[in-house]
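Here we start with a single chain on its own, the form predicted alone, put down as structure tokens.
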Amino acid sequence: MSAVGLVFSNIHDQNIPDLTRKRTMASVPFGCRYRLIDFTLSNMVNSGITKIGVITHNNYQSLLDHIGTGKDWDLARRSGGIKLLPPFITSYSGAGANKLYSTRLEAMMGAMEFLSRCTDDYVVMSDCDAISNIDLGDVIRQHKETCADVTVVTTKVDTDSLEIASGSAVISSDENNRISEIVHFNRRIKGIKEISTNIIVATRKYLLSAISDASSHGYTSFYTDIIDRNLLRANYFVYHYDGFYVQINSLSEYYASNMKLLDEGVRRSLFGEANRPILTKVRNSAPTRYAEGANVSNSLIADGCVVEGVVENSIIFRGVKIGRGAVVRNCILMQDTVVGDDVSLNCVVSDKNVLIKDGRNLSGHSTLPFFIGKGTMI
């Protein structure tokens, strides 16, 4: 039972343009020391998947820097390992010819050669805009037992209270977990619904045949043009996942997802599985230094920081410096942010290498955090 992984690093970049202007969705920082792709790669590696292709599109320099040879995920291998699949030009003709892919199915068409060269039985596909710690081995086992062509991992969400991207697939299934209906989310859909996590297991030979057929017909949507068109002819099933899951659909959802990590129960469910650790790039930084008079409460602070002021309910990445008299509340400060003396910050999201000079007072709201772009001086 061998499987190959396929990761979509740029899908849904448009949902948080503030953070993806100079990077891919996959390399967006999260939770003090991680990148979003760390959760996807860790889920695959922890399930025994050691051959992974990462489909890129643009702005992927930071992704290359982060992944490197893949050794931090035990993917620096002579056979298999991690492979970056560079951007491609869509091969079909017509008005949209000679352009970079814009949908999941078009991205799969560009990965056809990679998939064709594999000898694995199954393909596990995943986006990078969702955060979970899932046993993909169990998903593959169900896929095999049901003789499925495609298995889609779904989770229940409250559509009334959770912000969901319009492109998310809402999936209905029968008592045997066979998919019976699939629709794209819209504001008329209310209540508790099963949505796709965009983690998909497919039989490799079937997937290659389906992609080839879609290419010949000029199809562009995986869910609409493959799944929905073939519901009565193919074996499509769902795998119900009830563990911790968040989907990054906007800057406010990114902020809220980070803030959830301040809950010990959430941290335990996401990082507490002894046999399923979340792996990331290792950096040898000095321990964080807390100056006399510093006060920190209910916060996550990475290594290499210097804290001289007050930090409350915040996520602080590596190398951040917080000056004397500064008060940082409900904030996300990314790597190498410098906060001057007597600064007041509330509900602020700062990208990397931001400088906030002495005496500044900045405030947003949890539903609309104040965002400071990469390398900005205020």
The other form holds:
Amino acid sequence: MSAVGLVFSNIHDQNIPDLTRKRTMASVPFGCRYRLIDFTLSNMVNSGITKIGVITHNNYQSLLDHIGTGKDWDLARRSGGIKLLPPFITSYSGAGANKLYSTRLEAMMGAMEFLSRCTDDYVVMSDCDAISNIDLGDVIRQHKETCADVTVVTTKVDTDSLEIASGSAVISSDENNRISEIVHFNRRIKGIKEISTNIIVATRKYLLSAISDASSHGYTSFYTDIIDRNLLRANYFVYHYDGFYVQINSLSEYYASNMKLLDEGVRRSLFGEANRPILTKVRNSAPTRYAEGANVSNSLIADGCVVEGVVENSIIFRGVKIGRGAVVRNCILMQDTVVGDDVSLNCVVSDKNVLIKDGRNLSGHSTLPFFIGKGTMI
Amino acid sequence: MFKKKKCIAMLLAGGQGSRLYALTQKTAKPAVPFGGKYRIIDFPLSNCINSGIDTVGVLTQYQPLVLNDYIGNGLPWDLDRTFGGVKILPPYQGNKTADWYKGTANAIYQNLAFINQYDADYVLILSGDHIYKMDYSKMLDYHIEKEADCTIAVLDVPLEEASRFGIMSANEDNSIYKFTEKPKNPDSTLASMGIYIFTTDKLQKYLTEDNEDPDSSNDFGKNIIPTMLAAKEKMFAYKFDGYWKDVGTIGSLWEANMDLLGPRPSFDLGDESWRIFARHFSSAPQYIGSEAKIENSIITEGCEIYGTVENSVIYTGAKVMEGAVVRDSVIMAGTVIEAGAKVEYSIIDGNVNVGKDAKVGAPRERAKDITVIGADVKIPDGKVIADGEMISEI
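The structure above corresponds to the form predicted alone; please give the structure of the form predicted in complex with the partner chain next.
Full assembly next; the chain just shown is listed first.
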């Protein structure tokens, strides 16, 4: 059994425009010291996948910077390792000439060359807006046992209480986990449903033929044109995943997902799995220094910070400085944010390198956090 | 395969560090953890790469397992190079002889072939027991400018402490005319920092001669430097005035950790222009619980703090549970201070479990000495460990 990874780094960027204005979904910062792609890459690496292609679209400087040679994920390899797959645009004939891909299937078409050169039996595909610590080895095992062509990892969601992105694939399956129906989520769908996590295992040879078939028919959608059209002919299965999983569909969802990390159970399931660490780029920050007068409670804090004020229920990224007398509550402060003396913040999400001057008072609400863009000075 | 290097470093990392007792039972001194997420050897290695020296031979001997594993291919320090990089140099069996490293000078002598491979003009000799940030390239410039045969980095120390060090007496132009190892009545305050730059052919000459002398103890301080002085070689003192601490004793290791604290720490790890690199083991960010109280402390990745931490340094992945109190202490990686336990004025090595309501040490004001608990010790619930005790098993 060997598998190759394929990561979609830009899919769903439009869901959180504030955070993806200057970066890809893959490089959106999350949980004090991570970028979203860290979860995807770590899941693959922890399942023994050592060859991963990352499909990019646009705006991927920050992603390149984050990945580097891939050594932080042990993916700087002579054979295999991490391969960035910038968009493949042909200048010649065909419907897609001179155009960037716009769907998952079109993105896969651009990765045909990469996939056809592999010798691996399986392809594991994943987006970056999904946060979990899943044992992909187990998914591949089931895929193999069921002799599946495609296995889609699904998770149960309550569509009444959770925000679901409108394009999400809602999947029904029979008692043998065989996919029986697939529809795009819309507002009329209610109750507890299984949705695709967009973590998909496919048999490589099957996938290649399906993509080239779809390409010659001019199809554009993976779920509608490949899965749905072939439901009766091919072997499509679901893998039910019931571990911790969040999908980031909006800024408030992003905020809520970060805050979930303050829950001990969530932290255990995401970071506490033996042999399945979440790997990220090393920054070599010094340990965080708490001064006299610091008062911190129920917060997750990265290294390289200097805390002199009050911090409650917050997610503090690397290199953040919190001044004397400052009060930070329910906030997400990204890398190198500087909070001046006597500042008061509540439900604020600050992007990287934000400077909040002494005495400022800013507040949002948990359902509508106050967002401060990268490099802003207030 | 080899390209010429102007200067390479040789890092003496074979020392046992016997005065650290319980902390060096299973590891060599350079691998002793320091400052939350570092090991002592990170400081000379980071200094090398920050000074533009990309070839470092690390001479190991005593308990090398942890050290070898830690250095690995040198990736954390950017020393995984196609040409040069970091190389571990253990004692080996030669064609005619097979010897342990008999002294600091002998260790380098046995690896002259390594130095010659790179055709290095200068050799920087370092040791793995000091905490400091130093730009070796400035010292090398000084060595070249003075056309010296040997340059020794020195620190001006208070007169009353001078008898603990190797003391240099220098002329106005910093040329050294006298060197005394631990003098009873020091006539100078320039203490050797154990950092030398040699011009390679001189080093080769004196090491070879030293090796042929059966009465020599094959030591740089005791033999090589005095012999070179007697032969009137050009030797200069290079004055350094930054923070430098020998962490060879329990007391100095504790002090050096405490020097990282305060609003303006005497040793700043957060200096972006001179980063200290370390090998990382991906752990989650630190979590500070709702009832936690933290003052004047540094805490790092993987830690979980639910109790009280004051004036302390907490290393990677250590946990301080509800109601536990840690004061004036150094808690190393993976150690758990269980609920209600109290740790004061102590150094607790890695993966120790301090049981519920146990007491380790006494308040600093009235403690006899620092209490030390060695790695992997399990202290039973309610147990009292008196101040000044040193425990490596229970």
